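Shown next as structure tokens: one chain only, the form predicted alone.
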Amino acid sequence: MSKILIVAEVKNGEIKKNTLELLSFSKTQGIETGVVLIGSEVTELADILAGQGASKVYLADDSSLEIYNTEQYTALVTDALQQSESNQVWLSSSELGRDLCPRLAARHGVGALSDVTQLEVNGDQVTAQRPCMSTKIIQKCQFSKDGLRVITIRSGFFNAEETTPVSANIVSLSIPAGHAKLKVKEVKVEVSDEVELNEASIIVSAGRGVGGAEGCDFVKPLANDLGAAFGASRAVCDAGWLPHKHQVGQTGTMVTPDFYFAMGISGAIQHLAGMSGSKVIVAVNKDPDAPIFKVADYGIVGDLFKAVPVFREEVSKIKD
């Protein structure tokens, strides 16, 4: 019988959706899922995992582990997994995860299904689908042996159901020494009031066609009346026009939000690897033949110096 342990990020003190997204989806299969849970100061955040449907709370809580350190959560999830008995691990598809998963799979011996979209769990037998080049296809992969199955998930695939609180089933992992030629001196946080990009349900993003910085800041207003975040295509970027922060595509962020306006943006294949899971796009592009238009929900063949406006405008009339 399948058991799933699924590893929890936290941000802030609090809970990352995409945490509960997995722990959600796991849910809806009626299968028993074990959390892990590491940090510092984080105890009390085992009861909303226990509310969302996790049986048992793997828990690290400890000072030294508010830096995140990958020798130190390989351990303890390592741990989880012996105590858990669990045969898969779920991660998310962040930077958290794409530097454990493979590391889980190195020391387990076993291979590894990263970028999933798609999940059937079927007793010990699990299906997967995952976009590679660059979305041009949809793979369907399945594990050939028997042995622990290691996935990272994308976020935005699956819902987060909101839940109750209730008390959490706790078992105390022992807290491993950190690596023994690695010390971290030093955190640099860039405070900003800005939306992330792979958390936002909303995205606004310029493109080439902006023409510039000025035209940027005449976009982004736009991601502020909706709430949005604001993103930007590689070029946008490279130009400097943005920070690289700002960067959607598959050298960017990948994001799945539930609506995403593409301003002045081609489309180029590695932009499009990026976006094209979003619910809904809108597409602004004077040139009618632009690949947007072909992920488009939504199109408009003109100036985007002359749409915005009218989106700013219907936006505040809605909000009125």
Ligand SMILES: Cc1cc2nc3c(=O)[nH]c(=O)nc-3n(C[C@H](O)[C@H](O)[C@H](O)COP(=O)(O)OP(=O)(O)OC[C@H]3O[C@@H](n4cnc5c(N)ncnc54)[C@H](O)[C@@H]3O)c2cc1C
Contents of the next structure:
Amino acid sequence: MSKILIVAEVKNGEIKKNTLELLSFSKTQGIETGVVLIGSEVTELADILAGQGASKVYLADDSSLEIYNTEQYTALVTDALQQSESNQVWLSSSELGRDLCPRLAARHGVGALSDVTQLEVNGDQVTAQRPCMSTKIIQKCQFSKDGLRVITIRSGFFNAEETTPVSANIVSLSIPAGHAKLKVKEVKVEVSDEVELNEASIIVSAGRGVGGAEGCDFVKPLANDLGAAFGASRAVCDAGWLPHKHQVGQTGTMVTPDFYFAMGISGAIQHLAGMSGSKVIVAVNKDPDAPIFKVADYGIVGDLFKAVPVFREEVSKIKD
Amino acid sequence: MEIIVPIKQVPDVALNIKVKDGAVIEEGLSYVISSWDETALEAALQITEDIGGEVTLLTIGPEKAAESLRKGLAMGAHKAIHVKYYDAKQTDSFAYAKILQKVLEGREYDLILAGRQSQDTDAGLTAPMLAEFLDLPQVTNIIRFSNVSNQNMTLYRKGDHATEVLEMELPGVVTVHDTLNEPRLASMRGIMMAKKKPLEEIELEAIGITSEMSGLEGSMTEVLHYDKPESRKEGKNFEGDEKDTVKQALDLLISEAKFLV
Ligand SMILES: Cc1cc2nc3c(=O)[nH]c(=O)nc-3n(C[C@H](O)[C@H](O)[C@H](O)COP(=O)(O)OP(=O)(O)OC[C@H]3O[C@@H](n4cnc5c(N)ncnc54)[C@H](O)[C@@H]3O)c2cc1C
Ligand SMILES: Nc1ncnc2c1ncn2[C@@H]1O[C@H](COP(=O)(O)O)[C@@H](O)[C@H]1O
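Other form of same protein, the form predicted together with the ligand, not the form predicted alone:
Next comes the full complex, this chain leading.
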């Protein structure tokens, strides 16, 4: 009998969408699923996880867990795995998941499948699809030995259903010590009300075509109008027009929104690698031969400085 | 400071990559050092230039992987270790991490600086697995470092919602984000000097790696087949005055794609 353990992620006192997606997906598989919930002041979130179908919530609520750290998280998930007798652990392909997954797998003497975009679970048999080689190739792969299955899954591939909280069945975990040789000195949180790239259902992104920091300021209001996240190509971030956290692409954030607007972005392979999984792509570019038009569902050959104001005007009409 | 930089020789993903019958076509591929590993090497070179020490490149790969080691030596690495691995097919990150562990057993080092992920697998698993096998602390995805000494260093990690600043006692394992630096190009002089630098060759058997520990047998996962991603269906392009084209596009966005409805 298969049993799954999902590692929950929390941001600003809420369960992140990527976690809810994993829970919704596990529900469609009809496999008993527990969740390990780690953080500081997170206890009340357990009921949300239960509402989403978590049979048990393995809880570690402690001020030392406010910020992710490899050692405590590895120990806690290991503890929850033993108590729940799960044979699979699912994590999101976030920075937390990317750091924790290999460490956890190695501790259990097994391999892992990372950044999976499609998953088939058949008892102990797990087959997955994952992009590789800058998303130029998709691999189909599987676990070839017995043992724990450790998997990270990209967000945006399963829908998170809305559910109502129910009272959770909580198992409290004891808090392990951190790594003696590693200390978190400080955390530089960029406090902002901006919509985060990997959580957004609409993204408006600026490329070098915006011409400078002022050009970014020209495009950004459209993102605000749409309640969208504001992204950028690496060219924009490298030039210092926007901080690197806005970068979409293979080495920035991988995104899969419902709607992606590329404004003055040529569509280099590394940019496409990070956004070509978007459901609908709209591109504005002066150059009719720009590679972005190869992936765009709606391509506007034209000047973004003329197009953005029309978008804003039309959107405000629709919203009224 | 003794720094180990594990590098992987991979196909250049900037070039066209073709698949046939579920396999990547070898012909026409050109091989390079995985770009994140070059970033790791650049960081290692900067550290040793700053506080002294040596950078050792380490690769597990076929004969031709020696070219990548020579390139890294030309960039400035001091020495290199080539673990000869003739048939790398179906070797996953777990197996590579185990082999790296064996190679490093009994060697002296302060820091292992690796890529966040390799350019062919995009897996991002090997370095933290190695850290666990060696029982060392890890910090992944760093965008900056400071206060490096032979005992410890400060690392800035790009986390999900914040930059985490960590203090790590050495030895430890670090992986780099590609924005950390711009790797240098090898100079003519560097290329000449590289030929004289020590390149140690190791056969798998010599370090006790049996056939059960390599290839598919030593791996925990296997690739069943490779495919091109499904291409997106042909889009619609609009040319002309932006006043008209934007409206036309928006009309379709709303009626076909249910935008904002
Ligand atoms: C290892 C590596 C990793 C990388 N990772 C990433 C990554 O994660 N993300 C990423 O984005 N890039 C990445 N890159 C960089 C990538 O190769 C491109 O250089 C970058 O994406 C180009 O950004 P751009 O499209 O904004 O700029 P450009 O390629 O310069 O394109 C600008 C576009 O704007 C158009 N334009 C100009 N003026 C206007 C106007 N007024 N109106 C409309 N259109 C206009 C032009 O026609 C052009 O197509 C990476 C590169 C490497 C080597
Ligand atoms: N064959 C190899 N030889 C040396 N180092 C490797 C090898 N494979 C992976 N690595 C290291 O591990 C990192 C991550 O690899 P991966 O798990 O494939 O994404 C790479 O950036 C390298 O630093």
